[in-house]
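We begin with a single chain expressed as structure tokens, specifically the form predicted alone.
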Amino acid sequence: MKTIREALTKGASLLAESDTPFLDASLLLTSVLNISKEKLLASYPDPVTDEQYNRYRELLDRREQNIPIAYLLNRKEFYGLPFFVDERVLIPRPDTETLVETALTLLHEQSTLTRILDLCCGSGCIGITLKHEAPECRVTCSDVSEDALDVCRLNSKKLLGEVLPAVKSNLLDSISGKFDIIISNPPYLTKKEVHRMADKKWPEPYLALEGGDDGLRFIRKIIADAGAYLAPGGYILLESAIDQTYYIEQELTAAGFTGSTVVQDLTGRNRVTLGRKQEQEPHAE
């Protein structure tokens, strides 16, 4: 029988190549333990049983396949709130949360914009956080892909009590109604960015993934149908990678959005670009 130090120390040098060896295998010990990280630290010499060890293992021979960790747990936190996610998903990364805050600074300014639409769903991530922060608003879900909705559908009933509407939509082919503020983490890698992840075995679906040949296929899309879905003075909130934001600007422009603006991340880097609808629809002369 190993001791959690024991395991830890075999955890680490199995996942050598990872970036972060230890902190992987202290999230797969205590989730096979069911213990926080703190009290694992604070219990080296405590026994970990066979059963138990064998687990740990089985996760760790998974992690040295490549799947990632949340994927491993089921489990990812955002926004401070713990998402489900399983393949079915994209995995909430921490840059999205710039997008969550760009929209809760333009509710908190503007009490009128309560219909919110997060277009190309995923896990909810977007949605259900924004819900969860601003409960008077009215959140709609969608996604092209029926797993991704359930996915959705299990974070909405578990973390805010219900279960928000979840439309199954080819962006907004599907979608009805009109919106005060259309947000959306689409697809946005390359077909060769993609590839290159393939051929890594990365096991994210590529549907979450490859926007073309540039990354922008989904997002010239959305930017040209989005005017028809907005009401008057509503907005458009787009991640994207950071040399895309200048395209994305000049396609808001084209179509008819005004103030277009980017919004860098924690790090410094641009992440979201936002137009608004103009108040009044212009008259022909």
Given for the second form:
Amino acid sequence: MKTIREALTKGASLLAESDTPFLDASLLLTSVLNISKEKLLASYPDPVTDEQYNRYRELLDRREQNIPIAYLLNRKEFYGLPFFVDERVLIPRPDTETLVETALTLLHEQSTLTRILDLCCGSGCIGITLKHEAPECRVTCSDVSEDALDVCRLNSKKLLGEVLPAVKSNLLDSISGKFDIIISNPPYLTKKEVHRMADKKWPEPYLALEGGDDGLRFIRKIIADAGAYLAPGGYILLESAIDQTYYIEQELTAAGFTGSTVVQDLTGRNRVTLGRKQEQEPHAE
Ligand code: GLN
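Can you switch from the form predicted alone and show the form predicted together with glutamine (GLN) instead?
The complete assembly is shown below, putting the previous chain first.
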């Protein structure tokens, strides 16, 4: 029988390749022992049973194979909510909290904005968080992957107690109705970046990551089609890579959106671009 201290020391040494070996080992052990991180750190001399230790070793083995902690624990915190995640969906990133914050600011400022579409929803982290924070709004989630929609429904039930409408659609192709906000974290990495991840056997779904040669393939299509699904005065909010925001701002303006603006994330990097559909359709000359 080992103590918690011994188990952690062993775990951290096995995970030497990770950027955060001790943290990773602690998280895996807390999940096996079903206790908080604080409790774990206060219980170093306590025993770990052989059965618990074996389960912990299995998790360590999988972490050594570069499987992210979020997939091993089937859990990722996003905007303070514990989302279920597995290999069917992208792991929510803190970057995307900027996208959510931007939408919440609009929702608080303008009570007429109520109908929201979370396009390429994956785990549902954006749409579900918006519904959680602004319960009066009506949120629809959509994704091309039926697997992702299953995870989104599961999270919706778990975190909201109700299942938000989750529509299978290739971008906007199968969407009907009008929305006040279309919000999306679509795949925007370049082919090259995704190939590099594939070389390292990165386990996230490439469908959720790759946006063609320049990463902008889906964003371009969303901008071209979104106007038809937005109510007058409605907003489009897009997450992207830092170096894509300038181009997206131009595209939005060229597509007739007004007030195209870039919002920075918590580390001061350009992360979200938004535009507004005109209140009135322009009159034909
Ligand atoms: N932000 C993610 C990453 O850098 C990419 C997410 C996406 O393509 N939507 O890995």
